[in-house]
Every structure is written in C-alpha cells, then in structure tokens.
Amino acid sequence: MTKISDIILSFFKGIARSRVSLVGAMITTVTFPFLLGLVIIDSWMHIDNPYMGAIIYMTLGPAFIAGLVMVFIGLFFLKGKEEVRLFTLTYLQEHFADDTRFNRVRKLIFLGVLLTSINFVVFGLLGYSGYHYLESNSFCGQFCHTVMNPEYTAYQNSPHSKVHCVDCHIGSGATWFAKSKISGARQLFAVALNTYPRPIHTPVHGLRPASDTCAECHRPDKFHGDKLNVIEKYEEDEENTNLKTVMLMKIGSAGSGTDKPHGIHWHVAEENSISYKADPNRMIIPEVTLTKADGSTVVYRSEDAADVIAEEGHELEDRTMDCIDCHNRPTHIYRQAATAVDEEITKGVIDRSIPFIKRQAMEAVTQKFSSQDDAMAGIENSLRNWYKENYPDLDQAKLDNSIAGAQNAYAKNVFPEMNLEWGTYVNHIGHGAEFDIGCFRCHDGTHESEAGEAISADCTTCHTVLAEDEEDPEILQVMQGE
C-alpha cells in the first residue's frame, strides 16, 4: 500500500530530478510566505503605496505563479533520465483504471486535493485584490510617477476627484477592462523604454463613449433652467482691481417627459441627433449634420473651414455628437496663467492688498523653467526680490503667503518635466483664450445649410451676460438685497 511518506518522497525526488522544477520550487517557496501575508494585508487594511501593490501583484504573484507552473512542467515533461514513479500519467491512469489499485492512492489524491485547494485560495486572494489594485487612483495615477503626475494632480484638484478614475475612463464590463489593460501594457513598455510622449497626447479617440461612462451619474434630461455664474478676475494694477462677470448660463434640458429639449443641453438630447465630420483633433468641423424628431436632416457646411482641411490634407471622420464633444476636459483640467493665479487671489492665499500682486504674480509664473523645482525656486526669488527693491516695508507674512499661493498656481498647472506648459492642453467648455475656441467650432456663423439657414452664433442662445468686468455689478447688489 502506497504511503503517505512515499509520496511526499516521491515527490521531492521528482523535483530534485528536474532542474526546472527544482528552480520553481525554489521561486514558489520563497515567494509564497511573503506573498500570502501581504495579500492578506492588503485585504484586510489596504496598502495604499502604489510601488508595494506593484512588488506584491506584479512581481511575487507573477513569480509564484510561474514557479508553480515550472515544478509541475519539470515533474511531467522534463523528468530526466529517470522516471518520478509516483507522478507519471501512465502509473495515475493505471491506478484510476483498476479498482484496487484506486483505494492505493486515495492519499495521493487527498495530497493532491489540498494542494490545488491550497493554491485556488491564493490564486483567488491575488486575482481579487490585483484586481482592485489595478484599478486604484493610486495605480492610475502615481505608477508611473513622471508620466502621470500632471493628470494626477489636475484629477486631484477637480470636481471629480472623488470619483475613481476607472469609472470615466474604463466603465463596467469585461470587454472595456480588457481593451484598457493591453493599452496599458503598450503605456508601461513607453515608460520602460522612455519613448512616451511629451506631453501626454489627450486620448480623443481612446475614451468609451459618455453614454456608457458619462450618463452614469449624470443625466442631461433631468437639467432645467439656467445657472448663474460670476466670473471674478482682477487687474494688474497697484490695488489689483477686482472685476465680476455675471452670466446667467442656459442649462435648459435634454428633454424630460414634461420639457421639450431647450437650451445648451439641447445638443445631447434624443430627439435632436447631431453627427459632424470633423478633422483628427475635432477641431476643424467642415460639416454638421442635424436628425430631427421626425427623422428630417438639415446639413449645415462651411466652406471656410473645408479649405483648411483642403490644404492640410486631413481626413475627417464621422462622429455623433456626445457630452465629450463639449466637456472634453470634465477632470483633467489646466488653468490659463491669468485664471490661476485670480483663483488664488480669491481664495485669499494671495494677499490682494499687497500692492501689484497680480502682475507681480503674472510674472513670475510666466517665466521659463526646466522643472518643477526651478519653478518654486524661481518664482519665490522673483517676488521677494522685487518687492524687497520696491517695498522693503511690506508684511513679510503677506508676502510669504502670496509667494506659496503663486507657486500653487503654477505647481497644479504646469509641468516641464513633460513639456506641459500654460495652455498647452485645449479645453472646449466656452471660448475664453484664443486656441480654446470650443462653441466656435460650430457656432462660428459661417455653417450654412442649402436653405440659407445658418449655425447661430448669437452669443444670447447659450448665455446672457448680466454684467461685464465691473467692479461692484448692480445685478449682484440686487440679488444680494442690498
């Protein structure tokens, strides 16, 4: 009758007569402890540094794995000169055959059983929380550190930072995490071998669609009536002249069961289906296509834009419009140097009685620097230079606070290290500088359909300004009952 103590003999023998399965019993009997215990950490109180979930599911889960897989390929395929006579397919199958000889290695089996069972539960640890890890804001984020720092720190700073970066970018289902994750080994041999680009391109092509990520959480046929937003920015002079813009913003809706669709949200809603033709970066719209209710089509065509992409040889692609089209930067989103640097002073983090603060300010950010840390180098000497030359007397408290809110500004906005500078990426909500001309691409006035009927760029269809660049708006004062 086989024993137990055979078995076990038999086994390590085996693995002592292969050499690749005595290098993965090696690998799995070092790894396994360490692997198991900071599984089970993790589980249970979660480890948050990204570079100890890589060590643990990256590196020893792999390892382990792979060690198991060698021992079990040395044992059956690569035995040597001489047969393992407890682990060979021709001594099970005889012993599965024969009645008897089956009550002879139920030991094997039960040592079998438990081994397997031992394995699923690790195997099933790992899978579970390497998935999740995987998954992380950590792991999105703070990896790849250098890469990923500028899209980390605008994603921290945004109103989606509770939100989970796979939630926007991947979604529910297998087939889209699946899609991510060879992505991602495609970006994780960039970074290896250091041929990322600089900065990062914006995924325009790479997102799912809004419908599956967006609408989630955000339901456009439930928006109703318009916003009111006040725009506060301040001048560069010596009392940094505080200036509000009031709009009153045309939400309107997608439509609802009681609402027709109305206003900015007009464009996503079911009713109203609109598709363009546009060039790679969208944005150049030669061509805008509206379906109406009653299935209807109203083609709107500018020949002004077709010339551009005449002459730089672009070849468009058919899109239907979505939330992208208009919030194409929903999180990741970089502040122009002026709007930066008003936010802080807004904040307070800024002292606004200090004297030419703003422009001052303006400056030093503007300047060109190689790195993060030129950067909080140079803008603190800016400032306290000038200031020191021009008002010795000045509060150094103050000055030490509008030095650090300066620094803020441009520490969550620009990045040399990946030649991310301001305004390097372009946002489509509005048209508040030069290249970001969003609405415009459409709402330029010269899309025209074959009747005549022209793409309003009226600036009343999407907001009214209430107030523009005053100091003490009477509108305000109004509804402020003063």
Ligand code: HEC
Given for the second form:
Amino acid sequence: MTKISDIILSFFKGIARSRVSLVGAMITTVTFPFLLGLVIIDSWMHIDNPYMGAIIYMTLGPAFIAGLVMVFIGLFFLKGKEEVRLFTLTYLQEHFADDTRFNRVRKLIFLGVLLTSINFVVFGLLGYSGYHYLESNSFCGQFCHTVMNPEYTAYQNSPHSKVHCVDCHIGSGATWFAKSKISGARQLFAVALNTYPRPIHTPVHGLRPASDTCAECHRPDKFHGDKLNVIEKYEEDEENTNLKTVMLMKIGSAGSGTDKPHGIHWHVAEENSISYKADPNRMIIPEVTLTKADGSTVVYRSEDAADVIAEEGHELEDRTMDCIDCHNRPTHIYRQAATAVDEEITKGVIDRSIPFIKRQAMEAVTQKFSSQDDAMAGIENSLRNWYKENYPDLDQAKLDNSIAGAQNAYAKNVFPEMNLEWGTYVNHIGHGAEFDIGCFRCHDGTHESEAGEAISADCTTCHTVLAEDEEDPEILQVMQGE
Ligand code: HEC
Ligand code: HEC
Ligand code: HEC
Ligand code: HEC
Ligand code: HEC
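In place of the form predicted alone, output the structure of the form predicted in complex with the ligand.
The next block holds the full complex; its first chain is the one shown before.
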C-alpha cells in the first residue's frame, strides 16, 4: 500500500522535473500566503487604499493564477508521460485495474480534490472581491490619481457622493461591465504611456443610456408642479451686497398616466422621443426631430442648419435625448469663478463683513497657476498682501477663514495639472454665464419647423422669474410672512 506521503513526493518530483512547473510552483508558493491574508482582510475589513486593491487584484492575483497554470503545463505537457505519472489516463487505467493499488488512487483523488477545493476558495474570494474592487469608487476615482482627481473631487462635493461611480457609468448587467473593462484596459495603457487627453474629453460618447442608470433611482414621471429656486449672488462692491433671484422652475412631469407630460421633464416622457444632430461637443445643434405618440414627426432646423450640415455633416452625431442632455453635470459639477466664490460666501466660510472680499477673492482665484499647490500659496499671498496694505487693522481670524474659502473655491473647480480652467466643462442645465448656452442650444427661437413653429424661447416656458437680482425681494418677504 502506498502512503499519502509517497503521492505528495511523486507530485513534487513531477514538478521538479520541469523548469516551467518549478518556476510556477515558486510563484504560487510565494504569493499564496500574502494573497490569502490580504483577500481575507479586504473582504472583512475593506482596505480603503486604492493601491492595495491594485496590488491584490491586478498583481498578486494574476501572478498566483499564472503560477498554477505553469505548474499544470509543466506537469502534463512538457515532460514525457512516463516520467509524470500523476493523474494521467494510462496511469489511472493501470491502477484501477489493480485492486491493491486502488487505495493509492483514492488518496491521490482525495489529495487532488482537497487542493482543488482550496484553490476554488481562493479563486472564489479573488473573483468576488476582485469584481467589487473593480467596481469600487476607490479604483475608479483614486487609482489614477491625477487623471481622475477633478471628477473625483467634484463628485465628493455633489449630491451624488454616496452613489457609486459604476451606478451611473456602468449600471447593472454583465455586458456593460465587460464593455467598461475593455475600454478601461485601453485607458490603463493611456495612463501608463501618458497619452491620455488633458482634460478628459467630454461628452462621454459611450455612456450608457440614462434609462438604465439614472432611471434606476429617479422617476421624473412622478414629478409634478413647480420648484422654488433662490439664487444668491454678491456684488463686487465694498459691502459685498447680497442679491437674490427668486424663480419658480416649471419642473413639470414626464407624465404618469394620470398626469399629462408637461414642463421641463416633458422631454423624457415615454410618449415623446426627441433626437438631434450635434457636433462632437454637443454644443451646436442644427437639427432636432420630435416624434410624437402617434408616430408623426416635427423637424426643427436652426437658421444656419443647411450650412452646418454641409460643412460638418460627416462629424455630426445622431443622438436621442435623455437626462444627460440637460443633467450633464449631475455629480461632476464645476462652477464658474463667481458662482464658486458666492457659494463660499453663502456658506459663511468667506466672511461677508470684510470690505471688498468678493472682488478680492475673485481677483485671487482667477489668476493663472501651474498647479493646485501653487494656487493655494498664490491665493493666500494675493489676499494677505492686499488687505495688509489697505485694511491693516482687519481681524486676522476672519481673513484666515476667508482665505481658506477662496482656496476651497479654487481647489474644487480648477485643476491645472489636467488643464481644467474655470468653465472648461460646461453645464447644460440653464443659460447665461454659469451655463454657457445650455437649453438655448435648441430653445434659441431660431429652430423652426417647416410650418414655421419655433422651439419656444419664451421666458415663461421654463420658469417664472419672481425677482431678479434684488437686495430684499418682496416676494420672499411675502412667502416668509413678514
Ligand atoms: C450621478 C451619476 C454619476 C456618478 C455617480 C459618477 N459619474 Fe462620472 N459622469 C456622469 C455624467 C452624466 C458624465 C458626463 C456625461 C456627458 O456629458 O457625456 C460623467 C463624466 C465623467 C468623466 C468624463 C469627464 C467629464 O467630467 O465629463 C469621467 C472621467 C468620470 N465621469 C469619472 C467618474 C468617476 C471616477 C466617478 C466616481 C468617483 C464618477 N464619474 C461618478 C455621471 C456620473
Ligand atoms: C443609485 C441611485 C442614483 C442614481 C443611479 C442617480 N441618482 Fe440622482 N440622486 C440620488 C439621490 C439619493 C439623490 C438625493 C441626494 C440628496 O439630496 O442628498 C439624487 C439627487 C439628484 C438630483 C437633485 C440634485 C440637487 O441638486 O438637489 C438630480 C438632478 C439627479 N439626482 C439627477 C440624476 C441623474 C441625471 C442621474 C444619472 C446620470 C442620476 N441622478 C443617477 C440617487 C441616484
Ligand atoms: C430638458 C432638460 C431636462 C431633462 C431632459 C431632464 N431634466 Fe431633470 N431637471 C431639469 C431642470 C431644469 C431641473 C431643475 C433644476 C433646478 O432646480 O434648477 C431638473 C430637476 C431634476 C431633479 C430634481 C427635482 C427636484 O424636485 O428637485 C431630478 C431628480 C431630475 N431632474 C432628474 C432627471 C432625470 C432622472 C431625467 C431623465 C429621465 C431628467 N431629469 C431629465 C432639466 C431636465
Ligand atoms: C435637443 C434640443 C433641446 C434641448 C437641449 C432642450 N430642449 Fe426643451 N424642448 C425641445 C423641443 C423640440 C420642444 C418642443 C417644442 C416646444 O414646445 O417648443 C421642447 C419643449 C420644452 C418645454 C415645453 C414642454 C411642454 O410643456 O410642452 C420646456 C418647458 C422645455 N423644453 C424646457 C427645456 C429646458 C429647461 C432645457 C434646458 C435645461 C431644454 N428644454 C433643453 C428641445 C430641446
Ligand atoms: C428652455 C428653458 C428656458 C427658457 C426659454 C428661459 N430660461 Fe431662464 N433659466 C432656465 C434654467 C434651466 C435656468 C437655471 C436655473 C438654475 O440656476 O437652477 C434659468 C435661469 C435663469 C435666470 C437666473 C440666472 C442666474 O444665475 O441668475 C434668469 C434671470 C433667467 N433664467 C431669465 C430668463 C429670461 C429673461 C428668459 C427669456 C429671454 C429665459 N430665462 C428663458 C431655463 C430657461
């Protein structure tokens, strides 16, 4: 009767006879304890370091698997069959025919099953945690730190900071997961070879339709009524005068059977489909087609549509409108300088009681810098020097806070390392300074159908402006019962 130790011995002998197996066995043995330990720690305690994940799932894991494959190849293919008597068909036939040897085979199978089960556990853990790692915010947002820094920073400051990157960028299902990893592999090369675009191109042409992502959480068909918006601004005068704009946004509804689609979310009602032609930046839209519930269509063309189509026809993209055509910055929200500074004043970080602080903060944050570190120092110097010269008795604690506020405004919105300046990425959900042309890409009054109807540019189509840039709007007093 053969002992189990003999079998193990012959297994190792088999490995020793092939160099490939030997190298494979060495790799497997060295990586195994680290891998197992880290995978278990990661599964239980979630290591929150992006590089740790990369070490486990992109280096140790593949090395371990490669080692195993090498052992296997070496054992079975690279040496004469008579030398490697383990698990080969002739070997099994020989041994099964002989009763006395049956015991040995049983132990061999037992050993095989045992080793395989351990490997299955390791593979399972690897696959499971690896999948989660590749879906994690830390992989998406932090692994390629400089590259994703703007998107990750903006995301962390947004209403969606608790939503995972993958919920909007990939959604559920295996197809989009695979697609994203294929394009991800290409992106890894771009990062490794330093050939990625700065800033990253937008719009994202391969983004999954919003019906599979945003609509998993939001239902504009259930919206109704208007929404009150109060926009706060500050003038660049000595008092930093606070101005308020009050408006009712006609949010409307995408229609829910009881409610007819109307207002702003009318575009995404099931019974309407709006498609358009646009340049690759989706800023120039010469032609819009509305398909109604009964299948009839209305085509709206801008004044210069014929010229644009003739000149750029081959470059124009055909697209069906969804959430992203308005909400293109639901989470990567970059402000213009004035809005960013205003926000810090509204939050009370920049102190409004400091004379001319809006104007001086604007001057400080709109300078050109070569990196965020430079900017932090530059903004501080600019503000300190000016106030030292002009208001030497100023409360220094207030000034310190305000400097931090101005630095915040810059750090959340401008990323010189990625060539992201103020306003590089435009937001479509409005019009005017903060938004560029936004809605007016279509609603500019020049997009007309053949029957002469224009896409509405009427100021009351989308909102009712109740007060515009007023110091103490009466309407707010009324609403607050004053
Ligand atoms: C709430 C949904 C949502 C989440 C969460 C989200 N994104 Fe985005 N992301 C978008 C949309 C929408 C766009 C722009 C689409 C367009 O205009 O084509 C975008 C664009 C981008 C771009 C292209 C550059 C740009 O700003 O247009 C990158 C890179 C990016 N996202 C990375 C990330 C990373 C990394 C995370 C997680 C840290 C993340 N995104 C989380 C919705 C999301
Ligand atoms: C995983 C769920 C989820 C997904 C996917 C998601 N959102 Fe949201 N969204 C939320 C939650 C939760 C909030 C509320 C956040 C809060 O107010 O704290 C929100 C808030 C919003 C708001 C209001 C923001 C504000 O300033 O108050 C808008 C607009 C929005 N989402 C649009 C989108 C768009 C467009 C997409 C697709 C690109 C999307 N969301 C994808 C969960 C999601
Ligand atoms: C035609 C442009 C447009 C489209 C398309 C659009 N939205 Fe909106 N959405 C808006 C505007 C404008 C607002 C109001 C923003 C504001 O408060 O200033 C808004 C508000 C919202 C809000 C916040 C509602 C609230 O009560 O605060 C959510 C959530 C939202 N949209 C989700 C979506 C989703 C999901 C889709 C796609 C199914 C979508 N929107 C399509 C323009 C659009
Ligand atoms: C791709 C072109 C396009 C863009 C971009 C667009 N719209 Fe529209 N919108 C249309 C078309 C087409 C109509 C239908 C014609 C009309 O009613 O004037 C329409 C109609 C509307 C209506 C009237 C809906 C109703 O009750 O009948 C509102 C409100 C509206 N849009 C708001 C917005 C807002 C707000 C934005 C920007 C956040 C926006 N739209 C961006 C194409 C567009
Ligand atoms: C197609 C829809 C649409 C039309 C038409 C439209 N607006 Fe707007 N408007 C918006 C949206 C969306 C916003 C952004 C609200 C926000 O900041 O949340 C906005 C914002 C504004 C603001 C506030 C801007 C700020 O930041 O202070 C004013 C003022 C304004 N609109 C005036 C007008 C006037 C005047 C007209 C007519 C010439 C007009 N709008 C036509 C959709 C529209």
